[in-house]
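Next comes just one chain, in structure tokens: the form predicted on its own.
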Amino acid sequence: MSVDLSVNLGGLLLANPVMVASGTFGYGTEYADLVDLSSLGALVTKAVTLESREGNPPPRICETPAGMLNAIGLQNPGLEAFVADKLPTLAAPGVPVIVNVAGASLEEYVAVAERLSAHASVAALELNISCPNVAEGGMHYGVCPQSTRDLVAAVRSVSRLPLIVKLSPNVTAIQPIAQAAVEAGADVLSVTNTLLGMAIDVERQCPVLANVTGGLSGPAIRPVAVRLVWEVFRAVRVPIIGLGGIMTARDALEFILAGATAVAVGTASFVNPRTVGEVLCGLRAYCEESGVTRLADLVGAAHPS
């Protein structure tokens, strides 16, 4: 049986719904010997900022039960180095390239987005308004509806590319943030980023991470992420990218049934770099076994009709 796995993300057409999460797959080349990059639905980059960033001091990663904490701090070579050195290799596999955009100010987000929008090899932008590991920018814009609205509107005014907004789980209610993003021009919402957490070394009696806190990812956060996708699906009518602890095709199906049009694999790639391929194969097998000819028909199917 032939299964149609294609999806439409706000005008961005993907051959399949399985992509990689920003910050977990480098710039693709790091995994090229292990993963068929051309099989991805899309390749999402590490965050790009206007100027280069060294990130937070080490230690900045630690393993936790059913997950990990990271406080990388958006380490990246900066916009111009990214355009010159990274973007050409990203385009090579022939799949859509989604660039994750971050900044310390609204003006920085706008400058990066405007510059990237001029490059034909950039298929979409993902605004990172939810990183919990930086002192300025990041999550600051994703916890207040008005700040979200202002930032998204400013970027929308300088870019015609499909605009994805990556939301934070570190809020009392995610629906008002989602609605503000959509009202300001977001075409797609990415749900969700890492949960703010920390670990303490009981022998040394101090925080494990030099940054003290970090973002918790992995299977431990999946039930929270699925719940957030469910809530956002009921609040807005734009496609959703679901992520947070996806390790298997069944995990991905939870997100799709909750309302996600596409899914992103993150922490699992550190454990098993071939997870993205296994998830894609598993989705196809599930559809074949269930008599589903079009994966898009499963989006939000768990909601009451």
Second form
Amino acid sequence: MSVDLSVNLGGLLLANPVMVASGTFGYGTEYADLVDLSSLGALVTKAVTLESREGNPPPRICETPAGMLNAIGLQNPGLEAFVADKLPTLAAPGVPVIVNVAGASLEEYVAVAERLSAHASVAALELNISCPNVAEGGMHYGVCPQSTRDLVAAVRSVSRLPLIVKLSPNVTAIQPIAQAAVEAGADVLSVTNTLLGMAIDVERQCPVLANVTGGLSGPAIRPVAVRLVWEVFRAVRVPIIGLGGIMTARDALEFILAGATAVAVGTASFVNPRTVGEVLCGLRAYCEESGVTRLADLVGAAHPS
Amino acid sequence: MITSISARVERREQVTPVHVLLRVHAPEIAADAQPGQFVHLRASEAYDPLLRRPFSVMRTEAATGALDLLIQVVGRGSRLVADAVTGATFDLLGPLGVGFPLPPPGTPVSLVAGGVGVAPLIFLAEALSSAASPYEITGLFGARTAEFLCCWTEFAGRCTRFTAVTEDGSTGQQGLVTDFLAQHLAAQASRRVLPTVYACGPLPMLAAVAHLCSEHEVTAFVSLERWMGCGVGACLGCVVPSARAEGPRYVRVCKDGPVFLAGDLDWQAMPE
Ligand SMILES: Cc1cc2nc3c(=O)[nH]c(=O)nc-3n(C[C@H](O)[C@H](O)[C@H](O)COP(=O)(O)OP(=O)(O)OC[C@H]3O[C@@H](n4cnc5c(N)ncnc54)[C@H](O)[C@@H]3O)c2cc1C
Ligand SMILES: Cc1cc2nc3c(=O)[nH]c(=O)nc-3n(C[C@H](O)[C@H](O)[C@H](O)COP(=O)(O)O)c2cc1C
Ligand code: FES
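Having seen the form predicted on its own, I'd like the form predicted together with the partner chain now, please.
Okay, now the whole complex, with that chain kicking things off.
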């Protein structure tokens, strides 16, 4: 039995639904020896800002039970260097490149989005309005429906690319923010970014991360992320990219059944670089075993009809 | 080329109460690994501890595909690795990072090891002593007590001249290994060709080595340790501050290092 794994993300067609998450796969080349890059559903880059950012001082990461905290702080070479040095080597034939965009101001998001939209090798933009690790990392946009609406509308007006908005889990109610993003023109929503957290070194009696707080990722956050996808699915009618702690195909299926059209593997690539491939194989096997011919038919299937 | 393999433990030797020497079968990695490079090892299939642990390559045997790791137990991950039984397997990524560049033939070299930092220097000493024109190698090995001077005979055996130093004087000279490096560099100052220094050990030791070598205008390569996420340069989690005018402010220990030219790092801004 052949299974149709292709998905349509707001006009962006993917051969399969398993992507890699922003900031966890570098610019692809880092994993070229280990992962068949042409098998990725899509590659999402580390956040790009207008000017280069040096990022936060170290220590930037710390392991936690079944997870990790990171406070990288959007280190990146800046838009022009990204376009000149990174973009040309990013793309594997046939694999869409999605560029994660961050900024300190609405104008910065717009400038980066406008410049990238002119570039043929960029398949879609993912607006990071949810980075918890820099004072001006965009999270303040993502925790308020009105500022989400303004930002997404401003970017929408300069770009015709499929527009993905990556939501923050650090909110009391995600549905109003998801609705605001869609009303302002988002084609797809990514759910979720990292959960704000921190760890304290009890010997030295001080925070472990130089930035004090960081973003929690890994299997520890999966139940929270699945719940958020479930809620967003009930609130909007656009495709969702589900992510947060996916380690196996079964984890990915939880997201799909909760309402995700595609999934992204993040922290799991650090633990096992083969995860993306294993998730894809496992999804195919699940469909075959359960007689499902189109994976898309499973999207949201856990919701009462 | 980086490979990911399931490596079988072929031999386990308890070298001291807190050090274990593991020989694993990892032909693809053993064939490529250079002194100073490391492997990223998954200590458990469970989700806790979640992340891999980095360990230096201590020795390879291309003919048999053997790769030796020297593990000091400091926490949960290293405990899991050290407790492995023969026949167990570990998921290994490697070889990773940039190793020690070999000096031009004829350069005297000084190897400065602190504690378990001796592991990559044993590999380097082996490469230097078996080079077409062997090097004059001065080995300095420091540790808290005699117990932490782990595998010192293997290190000493590759050196032309060797000094062991313990903080409590339980073996060898008493003091800090960097005191003896200072003496050694002062004695070398009048030589026509100045030595090149290679060091691996705890951060305060490396900072002292960097300082001494810059005073004596001697080239020094240091191998650093940081917590790691990916180990392959993708996550930007393992960075240290760079002192170079060009390039990024923070450089990755896993990809740009772990071996750095001491003068390329900003020791003032170095985290603990
Ligand atoms: C390139 C490289 C090569 C290394 N080579 C060797 C080697 O050959 N042999 C060896 O025994 N060890 C080596 N290490 C160190 C080894 O990776 C750590 O000791 C190990 O990851 C600790 O894991 P754990 O779970 O046992 O300790 P944890 O329970 O995670 O921590 C125990 C204690 O060690 C500290 N710690 C943990 N990891 C690090 C780290 N990476 N840097 C500084 N402090 C840390 C923690 O703060 C804590 O106090 C190397 C590290 C790097 C980066
Ligand atoms: C080291 C690291 C860096 C990250 N950088 C970014 C980033 O630049 N932009 C972004 O939108 N998300 C970033 N994220 C968040 C991930 O893309 C993902 O949303 C999150 O880690 C949850 O998924 P996971 O549990 O599978 O890792 C980063 C996560 C990690 C662990
Ligand atoms: S550990 Fe990920 S960049 Fe070094």
